[in-house]
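Next up: a single chain in structure tokens, the form predicted on its own.
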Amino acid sequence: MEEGTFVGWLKLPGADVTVGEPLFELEGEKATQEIESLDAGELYIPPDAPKPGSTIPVGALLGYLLAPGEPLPSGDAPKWVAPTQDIVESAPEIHLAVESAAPTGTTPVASPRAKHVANELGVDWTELSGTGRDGRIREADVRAAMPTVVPAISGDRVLLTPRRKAIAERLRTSVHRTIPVTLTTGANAAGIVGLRDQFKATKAALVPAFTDIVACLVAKVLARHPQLAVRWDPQQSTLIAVPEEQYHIGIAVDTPDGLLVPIVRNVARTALLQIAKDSKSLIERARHGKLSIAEMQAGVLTISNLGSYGIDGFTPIINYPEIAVLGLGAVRREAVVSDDDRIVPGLRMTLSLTFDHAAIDGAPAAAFLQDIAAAIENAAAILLGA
């Protein structure tokens, strides 16, 4: 973590604090937890110490633990300080900077982390010289007592292009802001294969790709599953319902500079051949670096097709602020069991739906995926009325 919310002190000012005693509460990204003191002394809380509810960075100086008879800190009020190494290794979640001197004596003082690592490695930490404050033994001191071999890594640095950096940032945003869950199912691909064969038989100038056909089917199925036809409002953390006339479908495209997602507009109210024409134009411009920002915005759902690479099932990443992405696997000829229990050749493909569990539950997402599979099987009847 990089910062946390200070909840409050568990000890009163002037109280005697012992090592390992709960000292204050901190709210992190996962939970609120009690933070134990790393040292002993009398607690002194300066006037401008963080108040409950304050956001504090890792390494913030919260207060002081004074040795017996030690005067109050002189100078100005405490300032934010970077965490020292022995503090970092002692507290895995948050780091408390303390100003008390380590106890002195014949036995050296070691951080809890250093003792734990020493026990794992079989090192007698009492025989070591510490490099921490006042001779405190740190984890690094324990590990330094063991012979280590660091393999050399040679090679040229690979610099990221501005577009690759932007793609990486968008992927990180999706991972950080969504709770992705992936469902997979098999689908009878004979319907979409047969539909393409019909266009090929007529020697049409443009034959829709599998992605074009599925995009049209997805738009029709979305109308029956409005829970999926939503987008996050990044500013307010609320969901926005997308009307049917704005069912814009994203098409993931592999380009020399990385993955781009051009948006095919108004798919629910556009004929299949026009969708094929629009997507072909967008894909060509994407691969030549000529897409505008507007042509990659306002999608309701994205389709990613890795079937041409021989991939069956995979985990597609949500194109935030959308809440779902559909992955298409390869169409394969397989032996299937017919309704009359005969084993016959068939065409099968795997569908992978990743959805944001924060926006929708698993049951409605599964029902949507099931309807997509049924639509693929009956593609010709749905799109051509045949």
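Positions refer to the first chain, counted from 1. Here, rigid core means the biggest group of C-alpha atoms that superpose within 1.5 Å across both forms. Bear in mind the structure is a predicted one, so any value in this text is a computation, not a measurement. First, how it differs from the form predicted together with its partner chain.
Taking 2 Å as the criterion, residue 373 does not count as shifted between the two forms: its C-alpha moves by less than this amount when the rigid core is aligned. The Cα shift for residue 12 between the two forms, taken after rigid core superposition, is 2 angstroms or larger. Superposed on the core, the two forms barely differ at residue 328: its CA moves less than 2 Å between the two forms.
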Contents of the next structure:
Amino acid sequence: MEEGTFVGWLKLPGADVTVGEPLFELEGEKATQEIESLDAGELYIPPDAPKPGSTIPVGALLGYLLAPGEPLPSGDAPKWVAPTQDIVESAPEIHLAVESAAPTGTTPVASPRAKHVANELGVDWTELSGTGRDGRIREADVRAAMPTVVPAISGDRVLLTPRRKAIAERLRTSVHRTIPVTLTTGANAAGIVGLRDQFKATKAALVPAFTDIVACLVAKVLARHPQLAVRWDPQQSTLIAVPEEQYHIGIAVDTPDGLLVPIVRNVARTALLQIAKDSKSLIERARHGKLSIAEMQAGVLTISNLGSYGIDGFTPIINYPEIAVLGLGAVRREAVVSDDDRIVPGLRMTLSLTFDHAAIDGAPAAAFLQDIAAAIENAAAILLGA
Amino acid sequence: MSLALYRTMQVIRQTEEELARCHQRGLIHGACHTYVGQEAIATGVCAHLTKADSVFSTHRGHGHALAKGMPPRELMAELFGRSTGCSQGRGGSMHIFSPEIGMMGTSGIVAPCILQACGGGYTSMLLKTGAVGVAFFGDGAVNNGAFHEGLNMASIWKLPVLFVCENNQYATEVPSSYASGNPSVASRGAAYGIPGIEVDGNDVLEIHRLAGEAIARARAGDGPTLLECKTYRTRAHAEGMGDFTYRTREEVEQWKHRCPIVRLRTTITAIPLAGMDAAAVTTHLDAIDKEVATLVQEGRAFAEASPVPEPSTATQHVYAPPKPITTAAKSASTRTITFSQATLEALSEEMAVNPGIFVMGEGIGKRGGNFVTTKGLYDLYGPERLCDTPICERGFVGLACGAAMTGTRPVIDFMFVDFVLDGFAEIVNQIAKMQYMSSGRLKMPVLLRGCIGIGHSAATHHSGSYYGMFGQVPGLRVVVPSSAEDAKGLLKHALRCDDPVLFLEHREILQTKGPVPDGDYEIEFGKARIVREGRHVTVVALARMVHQTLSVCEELERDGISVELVDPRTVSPLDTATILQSVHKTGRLLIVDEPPGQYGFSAEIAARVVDEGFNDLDAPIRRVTGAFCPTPYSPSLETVVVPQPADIAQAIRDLMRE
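Mind giving me the form predicted together with its partner chain, seeing as the form predicted on its own was just shown?
Every chain and every other molecule in the complex is listed next, the one we just looked at coming first.
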């Protein structure tokens, strides 16, 4: 291969690129392929770099990955010069230069604020021309580049709390890094409702919450579906199997400061009442802002219950690097057609399973959800070890 | 009495010898200056003191602490760096504090104790407690300015103070015979008009007798005494240091034979006490020796078993715990008065309710202050609370430290900040660090106030600001108000808080008028004021520079540049949050500051905003500061070293183009 068509970047300018992440798309003779980054750093695309759609020779300079604190490249920076034949032969297929050099007068520069705003709005500031001193790109230049359909923001800005920023960052990461697909199905909730009624009738000090019971059931079902019991490794290059004694399950909790997901430990090997105790304590501490970071890490799967808001099906977002999240809907009293064709009152709920299609295909995920529905219908038997 | 003196000397001797052993075993992490050979002096003097009397000591202060009543275990634990030590591990050998028993501390600096003892005496005189202040210091202190300033102040105000010079003949290694033009310390008393008495510093009974007379004289209001005790330390300056480069083994041996403890023992056994023959007295003294040995061993065991302080507490006690503001909300009704009138009101109102407040300075008595800071107060509160001073800034700043340590609230009116630089070490080394060194057991309510700022062709000794320098010192509060309303509220807060406050008033704005709320109100430190709201550029300024900046804001507004002006009001603590919020809004920051920019207030703000608000910056941070140069006299020169309104306007316009 001597040249190819540069299809486009898969990362925004200024993005933090990690080793192994797909960086740009290149169309060669055989196919279009995503080119993974061999290095890590902040992506800097010089203004005179090849534009999407252009044909580029092997060895052309597309951009820089800058180490933290490394100044913008400079001097005689990126000139797109077709290399000589000699260089082509000795050059690797794709060359992504990582180097440090001093800034040049011709390289566009943006203020920190402009970069920050560009990142927020998804604007590629390297395409802009700046109105500041020596052409520095300023916040106003970035905002002016936004499509006019975006209504002008009026009124006071709402300052984001660090918590809100962290939540936003986490959810964005999930959306960027996973291919979410949501499956829904119905389940007969009478068994669980009955089980909780029995706890109440015995005047038990602690009645396990609906979510606690489902968590226990999910752990049991997960043992039969090991391909769901996995997490992405940090580079997202492999999946790591989670052993049964590490079936830690996250419970999404709405707190005054925003969404938190404390993790209930070792659910597969822990008795229901202990799970109920653990989750109660975690939820209380979550609501009072007292969770430690460790208490929110290393889950295998997360459960999000919106039943109390009257929601049925929804599309929960995966708690990355987990690969699946189970949404619980409201338990509703409904007319059900019985096996002998009579209309009888029943207790039904909707289950929503979002899974990462990059990690697992649809059929095994569907089978998993089907087994969860069955386990909910036969909760008592499953909990007793069936 | 003789037996009690004997026991105290034994406690000191045996504790010191045990500490020397512990030092050799690596249990003491820092310096260890022992008092071996000099025990008679602390013992003879402190026998006359109660807890209400205050002792201010030097770097060789173990003996003073023990003689004042500190249990050996607290001293040993401190030297071992344990949380049960008398200074809870923040002090060590040279910072021994036990204010509960009147042990006001030892010091690593030679001679400030002389000034602080004057402060203890001033408190006693003002509050009429009958207590005395005692300074112990070596021959090395008597050629230091603090000795001169302290003895003179004690003399002119007849302070109840005893100055005890322990002349052990060497200031570390320098012989006093070499360092003193007049080798007799006692004879110097005459130079200040006070009694100066020389005594054999190894004769505890004679020291006890003479100290008793001097302290009685002090308590009776007859003024201070200088007692020179000729003695010798028979161990090295500090444990582990070589001792024979500057003195001979023979000399040390000779003095060991003049041991004050052996001497008292011989005296007591030669003259049988009531009901006891010589043998019985010997038995009794042996029993004391044994009992003290047990006490010291228990002290060491206690110290070794004690926990080290929790590392997370390292920065505790830099400041006193903040007091909640108790005054009601500011009144909506106002009067228009000058900056000076506002501070005078604040001082007068606080003096009326707090009899512990007194003001010291040059010309602040009957005259009412060079800048009318105390006008009319002399007639209300009298000469002791409005005390004119000699021109000895180090002296009366050091006195203020000792006064605050013993329970009053001194206000030092230093006229120009340039003058108080003579007392800089007393502020930085003593006043600022006292709360920390004592682990928060001492409070340091000292107000240091006076003028800053360039103008009136005052030239370079009447125009400094220096708040950046003071802002670097942990333990100080630094207040720089710009309006009459702020000045009154902040001065009130300064007069109620327990921390030392530098209250700096720009001379060129003293006569500016502004609305001041009626009634009592207070403004907390560390809360900036948004002087003017704006959208495009944040300007941070203090004092006169607030006024200079305001004068160009309307003109800029007409050109479409909207300026937000933030006045931090206090340099330390600094309200970074308000500045960051403003920069978040505007994206641009200009700092306008009168003193030179190098290493200053403006640099600190720029650094903080880059650290914490980098993503909010749409342009580089700019500064307009004074020239890096002393203040010149001629108006043509003076004008150009200070930021002028045109400079500020130009900088803002430039910033908008960045």
